[in-house]
Structure formats: structure tokens, C-alpha cells
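Next up is one chain by itself, shown in C-alpha cells, the form predicted on its own.
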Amino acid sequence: MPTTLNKIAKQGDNGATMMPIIQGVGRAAIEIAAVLRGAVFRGALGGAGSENVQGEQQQMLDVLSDEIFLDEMRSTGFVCAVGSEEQEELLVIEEYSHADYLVLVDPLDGSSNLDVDGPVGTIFSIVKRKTANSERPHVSDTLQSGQSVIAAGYVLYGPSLMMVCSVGAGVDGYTFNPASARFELSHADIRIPETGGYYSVNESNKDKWLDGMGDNLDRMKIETGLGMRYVGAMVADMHRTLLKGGVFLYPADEKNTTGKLRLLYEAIPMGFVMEQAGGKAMSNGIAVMDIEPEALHQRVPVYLGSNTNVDSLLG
């Protein structure tokens, strides 16, 4: 019998009170990839013709993909509130708002890639509420380091949809088997491989890097070898470094000056994954599982790879 979704129960200290809440998140990412296969015959794809509180233009897709991403939590009893790249404040489930976990998620990563059939994905890691079950969810329950995640993955909506994720006791890969109609483990105790793979950046930003970041990749670059491959969703190339090696990066930049990527939504999700994996995630001279978040749309530099690579970028 393949191994599904419920092996997670059986991993960890944290496993069986995880498994509900991920397998929330596979059923969202089923309804996801069937509304992203059908997004062309509805007319669903382009700009909704609002901002989200980053100030960036939101796709039709990304508004749909947050909307079932909440629905499908609220749908596990157990999530008190969410936290979304694409809402400005806490989304608090009312009708569960003593439950004990929040959500924090990127319910669709990588939607510029949308309108060219692109890869795009989705991350979310899984925290311990800090208030009291009686008071109502606060946004200071979100602000928790990585140290404080209780589990993380990706979903990547690619030709197969896949989810990746960890509970603290490893990373495993799992791939929607349409013929069973469910998650099936094919990727059993994912380890980044320690060298070999292939740097994955915006090199064209790299005259704009703040930090001596772009003298730093040409070093890296000469000291071991590694080819270039870069897609713009940080899913599919995160994916990619996982199974393959080598180093993710987005540096901070002139114009970003504090980093660009959202630690709550993609930094200490990704972060997390890549340790578990044997890995490493680092962001200005810090761990990225050690920053203490200040604000829920907090941005930073994020550099993410096997322990060899990530020590030859950052010297």
C-alpha cells in the first residue's frame, strides 16, 4: 500500500497534532491546482485590480488561491486564525478562535509566472498561539521566531502536484496521485546534497545588491562551479536547490533595502524546510530561524542552501 498523508502522524512529538492541519493544506492545494488548470477557460487569469498591502498588483488567482487556503483551514477545527501575504491584518476564524494553531501562508508564490504557464507554489509553516485559548487571536501570536515552528512545507503546482513539508523530524516530498485521488509519499527523507547543483538569483539586480553581495556570488561562483538556473517562483526554485544543491538567494538591493522576501511568509517557512533537510537558511549575518519578527509583513535577505555553498557565498 503507498504511504499517504498519514505518516505524518507518526512523526515527531508533533506529528499527530499536525496531521489535520496539513492535510487541510493538501486539500487546498488540490482545489488550487484544479482552479489554476481551469484559470484560462474562465477568464480568470490577470491583474484583480487591487494591491495587496505590500502595494504590489494582486492577480485574480492569488485572491481565489487565499480564499480557499482560509476556507480549507477554518474547515480543520483546529486553526485559530491566519495569517496571509495577501490580507493586511489577522484573519481570525470566529468560530474557532480558541483553537490552539495559526497559519502563516503564502497561498500563491510566484503568480507573475501565471500568465506565461509558469510554475507557482504555496508556503505556510504552523505556529503555537502565545495568548490564552479564551482571548481572541492576536497578531503577537504570529510574531515568533523559527525557533518557536512546529511545522512547514511547500506546495509546488507544477506537472505533478507535490507537497513537501516537515514536522520537526525530517523533510518527506508527497505527490498527488490522481488515480487514487490523494497524496502519496515519493520523496522519502529529503536531504540537500552537501555540493554540486546550481546558484539560483535575479543576477541581473546584482550591480544594485547592497552588502558586497554581488562580489561575494562571483567569488562563490569560481570557488565551486555551480551553474545558474532561476525561474522567479521561490517554490519551484527552492524545489530545485532541495533535491539538486547548490544556493537560493535574494539579497537586499537599493531599491529593497531591507530584503524583499516576507520572513513570516516565505523566509522562516523555507527556512525551516532547509535545515530539516540537512541545510542551511541565513539572512544578515543571522539565522533565519533565530530572527525575532517585528511585524507581520516583516521583509529580509534570504539565503538558503547546503551548508557548503551558503558558506561560500557569505565568506
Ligand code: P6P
The other form holds:
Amino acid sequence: MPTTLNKIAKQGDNGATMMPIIQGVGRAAIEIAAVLRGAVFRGALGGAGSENVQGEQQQMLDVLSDEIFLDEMRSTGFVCAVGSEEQEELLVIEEYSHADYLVLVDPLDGSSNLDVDGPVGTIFSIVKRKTANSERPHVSDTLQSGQSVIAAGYVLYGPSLMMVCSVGAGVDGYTFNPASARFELSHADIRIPETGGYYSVNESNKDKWLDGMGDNLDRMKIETGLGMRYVGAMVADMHRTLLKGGVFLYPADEKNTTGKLRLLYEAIPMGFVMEQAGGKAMSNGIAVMDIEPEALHQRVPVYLGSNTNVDSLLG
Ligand code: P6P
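For comparison with the form predicted on its own, provide the form predicted together with this ligand.
Zooming out: every chain and molecule, the one shown earlier first.
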């Protein structure tokens, strides 16, 4: 009998409360995957003609994925609000504004890969509200460090549909089985290899990096001899790093002086998974998970992967 997402209910102290929300993420993933597979026939590839709060051109599928994800979080009945890359303000789920949990999400990460049929992903993180259940959820409920994260993970829309997640008791990978139409455990207890793998970075920005990171990378390449792979979608680059080892990095540069990747719905969820798998996630000299967030769409530099490789990179 295959193991399904129901396994989560028996994991750690929070599995039972997290399972319905993560099952909701799974339902959203299945629907988003179906939309992606048929998008070309519906004229749904390409720009939505709008910008997100980041000033980035929204793809039509960014907007649709955000709507699908919000609907599935609403359907769980356990989520009071969602902080999304695609929405400037916190989205309160009115009929459940008394519920205990908030979800931070990048609904369709790496969407610039879509029109070349490249991999994309969904990244999520779950925290417990700080405001009383009788109050209206507030954006301050999202401003919690990674130490307060209860569960996090990502969905990878690739040759297969995978969800990798943790409720604080290790990391498991589930693959969608079309025969049974559900996610089934395929990668139990993922641990990042201590050595080997690849370094993964957009090296074309190297001359603009801040904090001497160009010299650090040159030194790490000599010390480790790692090859390079870069997909341009954090979920795909993170997933390869998690399974093969190595280091993924997005340093601050002259254009993105505080970094490009978002703390609450990219760096923290990936840092949670990476640390749960025995790896490391750093930013600006401290662990990603120790950064005290100041804003919903705050950006940070990110260095995550195998301990030895992250240590070699950061010196
Ligand atoms: P660049 C996608 O836009 C994203 O937010 C991450 O998924 C990815 O790691 C990064 O930006 C890619 O950025 O500048 O290399 O295209």
C-alpha cells in the first residue's frame, strides 16, 4: 500500500494540524500542473499586462496560479490569511479569519521559464498567527523568523510533479502518481550529500556582486572543483542541490542591493527544508532562519546547500 500525504499526520508535534493544509497545497499543485500542461492551447502563456509588487512583469499563469492556491487554502478551513508574491497586501480569508494559520507563498516561482517549457515551482511556508483569533489577521502575523515556521516546502513542476515538504521532523519527497491521482511517497527522509554536487548561480551577474562574493566564488570553485548547473527557477536549482549536494547562491548586487530573492516565501521555506535535510542556509553573515523579517516582500541574499560547500563559499 503506497504511503500518501497522510503520513504527515504522524510526523512530529505538528503533523496532524499541518496535514490538511499541506493536502490543500497538493490539490492546488495538481490543478496548477494541469493548467500548465494545457496553457499553450488556451493562449495562457505570456504576460498578463500587469506588474506585481516587485515591479516584475506578471505572467498570466502567475495570476491564475495565485488564484488557484488561494482557493485551495480557503477550502482547508484552517488558514486565515495568505501572503503571496503576487499580492501587495496580505490576503485575509474572510470566512476563516478566526483560523490559526497563515501561509506564505510564491505561487509560480521561475515563471519566466514557462514559455520555453522549463521547470517552475510553488514555494510555501506555514506559520501560526500572533494576533488573537478574535482579531483580524494582520501583516505583522507574517513577520516571523524562520525559527517560528511550523511547516514548509515546495512543488516542482518538472517531468514529474513533486512535492518536497517538512513539518520539522525531516524532509520527504512525494511524487504525483497519475494512476492513483494522488501524491505518493517517493523520496523518504531526504538528506543533502555532504560533498559533491554543483554550484548554482547566475554567474553573469558576478562583476556586480557586493560583499566580495565574486572572489569567494572563485576560491570555492578551486577548493571544491564543483561543476555548475543553473536553471533560473529557485525550486529546480534548490531541488537539485538538495538531492545531489553543492550550493545555490543569489548574492546581493549593484541592481538588487539587498538581494533578489524574497525572505518570507523563498529564502525561509527553502532554508527550513535545507536545514531539516542536514544542510545550511545563510544570508548576510547569519542563518536565514534567524533573520527577523521587517516587510512582507523583503529581499535577502541567499547561500544554501551542503555545509562544507556553504562554509567554503562564505569563508
Ligand atoms: P535570474 C525567478 O524569477 C527567481 O525569483 C528565482 O526562482 C530564481 O532563482 C531567480 O529569480 C532567477 O533570477 O536573475 O537569474 O533570472
